[in-house]
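Given next, in structure tokens, is a single chain: the form predicted on its own.
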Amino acid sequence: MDEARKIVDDIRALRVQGARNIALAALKAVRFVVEKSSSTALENAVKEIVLELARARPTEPAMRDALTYVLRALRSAGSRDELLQALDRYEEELRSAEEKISEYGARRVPDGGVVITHCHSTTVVNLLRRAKKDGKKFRVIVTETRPLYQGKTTAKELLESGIPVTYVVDSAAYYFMRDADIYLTGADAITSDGYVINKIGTALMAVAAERFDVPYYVAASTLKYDPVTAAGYPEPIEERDPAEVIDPRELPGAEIRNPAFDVTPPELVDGIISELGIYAPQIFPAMVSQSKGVCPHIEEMIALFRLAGKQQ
């Protein structure tokens, strides 16, 4: 269990980012406790790192989908190969997915044009390598993403690819999305009702956007809907840690908040990428549902939240 809790460490303290990476994380280590585990302790062992993979984030509906996906692997498999076989199927659909994201995303991206983003999003990453790959040439406009600065990796990761950067602070977005084409971002979870949420700052650029006609496209695979918003639960906003924005001691006596997501509501967004097309986020969560079916398993996905305190 070493390893696995490892990963849980690893996604709590944010070394694991991006929603789809989290997930992948998430799997690799219940393959670890699969492979680790004596065939009598398997199921137990299971069903605790699930439990602590799921406390470890509030939210990522994306890891909660694999969860969900592993429990219901782990009733209805016959042994521990067609266990790990389940995991394989399941990595393969996010590989899968990955691959549309990127093949429709990177027609949107302008040929000659400027892409602005916030944060780190692996998906975001990849469409724009694809429409490198494509043959396009364009230039991306970094934000730091304050407080832990996840831009720095969506900048090395772009300047490793060829792709030029402009790397900029936060509290410089509205001046530099005049000069911007599309605003594009990942998310981390998308509602019943089409809202998105996503890192800190996200709305505030959507917002920016607006003012300056800049369409925004998000994009993010199925999995990142979830479905307990439509069960009328909340989507959880995560606080973190105080001391990651400025140690307490420099401002004795000030609150100090640090929230990790906020929410863009619909009309500000021009469209979600995902694996099914791009589609107005008005009509993403039915467009799910036609794909997928109403989530046969949402009675599970519930009682996943709720275990990890993420709804009292």
The other form holds:
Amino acid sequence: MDEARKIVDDIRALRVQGARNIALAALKAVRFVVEKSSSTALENAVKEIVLELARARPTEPAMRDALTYVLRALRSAGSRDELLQALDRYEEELRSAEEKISEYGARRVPDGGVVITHCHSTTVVNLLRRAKKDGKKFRVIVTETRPLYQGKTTAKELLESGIPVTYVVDSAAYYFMRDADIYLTGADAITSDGYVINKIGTALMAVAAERFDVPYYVAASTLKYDPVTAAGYPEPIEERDPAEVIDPRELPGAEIRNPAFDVTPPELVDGIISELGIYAPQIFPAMVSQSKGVCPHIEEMIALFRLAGKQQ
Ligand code: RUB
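I've shown you the form predicted on its own. Could you give me the structure of the form predicted together with ligand RUB?
Up next: the whole complex, starting with the chain shown before.
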């Protein structure tokens, strides 16, 4: 169980970050619990870890989808092995979605051009690796992404893949946007009205992209679509510890805020690159519903969403 609790801590502290990595880490934690629990304790132990995970990062529909899947599999699986096989199938679906996104998105990377990105998204990094594998030559401008510098991870991963990187401070995004041919980010959540929720600063860069006529594409699997927003719940924006920004003792009396994400309106987004194809954010939710059906497990998702929002 210690391994599972450590994963919860790692997710909360952002030692594991990025929506896709978070969903995969959550499944790994569940797997530990399934493997280590006695048959009589298994059901309760899984439910307990599911709740702890859902509470670790509130703005994560992909993880909630994975956890809802776990709860359903727990009910329908006849044995521990069947439950583990169900987890394997879900992970396989995630992997195949990622491949499709890379395939479609790589075609939008301009050969000889410049990409600008923000934060660290494995979906974006994999897409860029695919573009390089397909023979495209391009450079990527990476913003450092204060306060936790996820841009460093992006820069390192791209450099390791032989992709040239220009690393800049967040406030240089406007200055460099004019050099870019495409602005590309991942997403944590996409709402039923086509709003994109991603790392704080994403929307500011989208405004700059519009100013310089740079197309903005969001690479995100359909799991990022949050069906609870269609049921009227607003996507929560996680507010993190102010000490990540500055030691509050340095500014006694100041209010220090640290929202993890911001919300980009659909009119600033040219397209969402998903495993279904590339669609405008306004029609993306309809495409998801068309392909998966209007979320059949919505009540369960809402229940988990509400529990996750409650203080422990
Ligand atoms: C990470 C972030 C990423 C999305 C998408 O924020 O905003 O762009 O999660 O990532 P944080 P991916 O560092 O706070 O988790 O494409 O890997 O799912």
